[in-house]
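A lone chain, given as structure tokens: the form predicted on its own.
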Amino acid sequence: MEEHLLVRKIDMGTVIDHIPPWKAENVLRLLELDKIKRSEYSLIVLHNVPSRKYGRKDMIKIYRHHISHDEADIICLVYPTITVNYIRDWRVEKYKPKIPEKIVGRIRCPEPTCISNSPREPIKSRFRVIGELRAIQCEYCDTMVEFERMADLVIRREGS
């Protein structure tokens, strides 16, 4: 069976590939990018398609917007198996996403008592990542979050 693409080539964005499938939807809460409202970008989800490495996989691309490394660590986190491509003018720029080490002001802390949810302390939440136990530790409370919920806990960013 010959294939075909089902989306055709951008000459302009970041492809984010090998997404689970039907996972889609967490990495665009996990970027904002189901905010995206500026018309010279264009957004394609391609939900549970053909994989020769993972049989089924969601991809993301995005037109004319390159999100940042910082992101793109955040989202390899939840989902390991994520490739990242920039593309300018046709070329193809791979990047591999690292585990970081701390995320600051990108996840809410889910305890509601926990100093970063207060709105008299102007503080940012901190959390510190624990690759074996997959979670990250609130620096404030000690609250553990499982990777896997931090697509729910994402501080929307003002503007976006």
Second form
Amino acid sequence: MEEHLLVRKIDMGTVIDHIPPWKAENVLRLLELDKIKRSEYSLIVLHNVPSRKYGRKDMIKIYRHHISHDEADIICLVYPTITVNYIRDWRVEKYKPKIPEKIVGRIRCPEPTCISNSPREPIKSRFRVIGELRAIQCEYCDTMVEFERMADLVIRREGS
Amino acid sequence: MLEPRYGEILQYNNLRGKDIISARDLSREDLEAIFRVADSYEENPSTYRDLLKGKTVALIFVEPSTRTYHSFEKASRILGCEVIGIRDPSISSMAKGENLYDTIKMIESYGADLIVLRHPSRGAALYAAEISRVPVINGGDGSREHPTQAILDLYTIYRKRGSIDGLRIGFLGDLRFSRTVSSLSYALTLFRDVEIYYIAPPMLQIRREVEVYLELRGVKYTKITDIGSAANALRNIDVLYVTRLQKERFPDPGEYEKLRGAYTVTPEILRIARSDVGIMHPLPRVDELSPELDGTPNAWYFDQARWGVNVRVALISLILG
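Let me have the form predicted together with its partner chain next, following on from the form predicted on its own.
Expanding to the full complex; the earlier chain stays at the top.
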């Protein structure tokens, strides 16, 4: 049962494909898609559908919303198999995510004594990406976080 | 010993105006310049008197400290600097709720030329350096780093052994939460053919980020988690760096009591180790170093503490000179 039999194509929005099976919720959390409150926006999540390339996969279709390249880069750090397609008037533009050098203000440092966790300071968390180790490292306290753990450490944004 | 040359203070520019946040900020050339100036201060202390008259050093110590505070204060006064800052955080504006950002801005507006910060949060010194327009020296930020301690640790080894290249250094005790162990480990990567042994129970072993740093630089290290099997390493090492096991780090007090005795350096340990092994400790000690060691030539820790002033005179001179 291919995904196109389940959900029709969209004319505008973002398709995040080749998410490992049952991991779509982590991607939703990373992108904070539940914070988008516009009335024309829809979200379609497919779990565990057949994939020619990987056997099984999850997929997210975001109707009438384009995620940023920065966001695409971050989710691809966590799941490198992911591909991102932007749809504009039925035309598909593939985006090849890049490994970012830094991630600023999006991931909370898991080290409780890190200065970036101090609520009284006007400070944003800042991580450098160490691609060869599949980890990010807090620039303030040096704590290392594996890519796989990043989804649990997303800083929730206020409203949207 | 390197030739002490007072002129180095004016000639060596690499540290001028620089923040010292991590031992990783320093090059081997920087360290050797600091050693030369520290030597020269010891040989001709009068040359350094009032060298930096008119400058102001701010000591912001938001966490208790005796040795680091005093050695920075003494070094600053020897150089003729005015010393301002916070010694007792309980009576400072920070106790009233002022954040570090505002404290740094205020201290800067009082005319500080250099800020030395001791703070309980990891990364506080880097954050302060980002806020401050004047150089910041990390005087210890939580369990992360204490780079000036690492400089004086290396200076001690250099004074005692004449060279740091080719040495085997053992670390014993709480390595996970020790900022001096991480800073010294980083700094040791600047020297050739150094080998490191980390001797600690699994829960207090060296942090992952330090291991990664060593691995990326090809520095050989061995982790020993069972004190019973440390004898072979002890026979090999040139310097044994001891840190305190901190009771508060153990969820089970019984576990602490069990390990405490095993991680005490006694004359028996000296009999296993090389006869000329140097014992170092950032001090203060509790009971991890037997007082019976104090009179032996192996006890380097009091010299290590004494040379803290030399190193800080050198560092401040090279940053503000």
